[in-house]
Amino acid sequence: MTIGLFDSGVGGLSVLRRVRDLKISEDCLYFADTLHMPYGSRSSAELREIVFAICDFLVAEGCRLIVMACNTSSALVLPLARARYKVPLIGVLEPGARAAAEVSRTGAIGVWATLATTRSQAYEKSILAYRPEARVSTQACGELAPLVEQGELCGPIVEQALAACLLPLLDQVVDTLVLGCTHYPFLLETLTPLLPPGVTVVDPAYQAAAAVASHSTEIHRGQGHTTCLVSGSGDNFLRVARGLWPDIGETKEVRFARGSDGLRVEMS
């Protein structure tokens, strides 16, 4: 069986990298749409038609099992996409939703994540559906995920821009902090520092991986093959990815085109 992945560029590569540290075994098509990033400024509608048609490309290329690594699409377009494909659909929003509730102590959780995702509701909402009680106050951080794209992961900008997304969650005084965007555990080495002692952080492409290890029989334990499928510049994604996980496989330029029937992907 073959697993799909998908985010707007090397964010969901947190994930990727999460599942390979389960062992499976399984060959992964990572889609890095370079060519779309950020996908949190884009309207719903936009980012519907984007990500059916990576997800009609994915499932045309064999894969059983697609993985949203991209908070953004799973809070607008996942109940869509389930309605849409018989092949599973899995998103990183709803399970870090979960163990945010499970692991805060006093249910004052914060989630740091796209503009788009924080209109959206999506994490208050599903938090609450977990934990009633919680208290649950989202940052918008659009310049964080830019940064990472560039390979940007230390360095007084990068401190600058994450202390200035930390100081209005403090103020409320949060036990928990979410990485709502597949982006930002790349900045958690110069993140850690600045947090206050007793901020718990949850990563969900912990909690994404495991989902995708627990989601099927057919899933087995070992050394998979990764292809990198990406929609821009191959040569830049590479650069960039390799600083983030060294382990990346093989990489291919894809491209978007438009015909009578809308959106679709390409080998180029």
Contents of the next structure:
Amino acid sequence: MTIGLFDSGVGGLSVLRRVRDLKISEDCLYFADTLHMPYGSRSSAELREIVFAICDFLVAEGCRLIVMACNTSSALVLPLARARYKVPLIGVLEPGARAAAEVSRTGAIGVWATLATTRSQAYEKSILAYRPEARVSTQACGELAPLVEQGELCGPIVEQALAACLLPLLDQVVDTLVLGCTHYPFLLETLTPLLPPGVTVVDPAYQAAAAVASHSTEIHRGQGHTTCLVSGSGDNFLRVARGLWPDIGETKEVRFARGSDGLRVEMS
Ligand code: DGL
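The form predicted on its own done, now the form predicted together with D-glutamic acid:
Zooming out: every chain and molecule, the one shown earlier first.
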């Protein structure tokens, strides 16, 4: 079985690395839609069209499981996509919400996410479904994903951006912080010293990878092959991706085309 994963860029590699950590040996096709980055400032309708084009392509390429390695897509498109495709789809938002609901001591939970995820209120709804008395504060951190996408993981600009996202949450005295965008775990090293004591960070990638493992038939059967498909600048993606996750496989370019039947993806 081939597993398809996608995100707007390098962010979903934070999920792919956890999939490989679990010794899942299936071949993986990782679709980095750098052409449409950032997803977080797109409307639901725009994102739906993009995500359906990517999923159509991944299914046509033989993927039998699709991982939305992207919180924004998981928030805005996952329920519609599940109704559209026969292959199972795994998102990152629900596993992250569940983990936060379970791990929080007091029920005061902060979520950092893109603007689109924040507006959807999907994290609030999902966390409250698991823990009805929880108090969820969601913070849009639109600057963070573009920094990671450029390979900026530390230094004063990154620290400043992280501190600005932390400020509103400090007032809420949260004990748990969900990294509700798959780009953010790559900032963890810089973020950790800035966090107030006693805050537990939840990276939904771990739970999403566990969900992938439950569908996988190839565990501990050797190193699966990873191919990255990039829709925008392949050079920038490769430069940044190699720094984030050295196991990155071969990279191929893909392009979006608009036909009478809507948006579709083609090999370049
Ligand atoms: N990494 C994505 C997410 O988890 C999208 C970031 C973006 O393109 O805005 O939401």
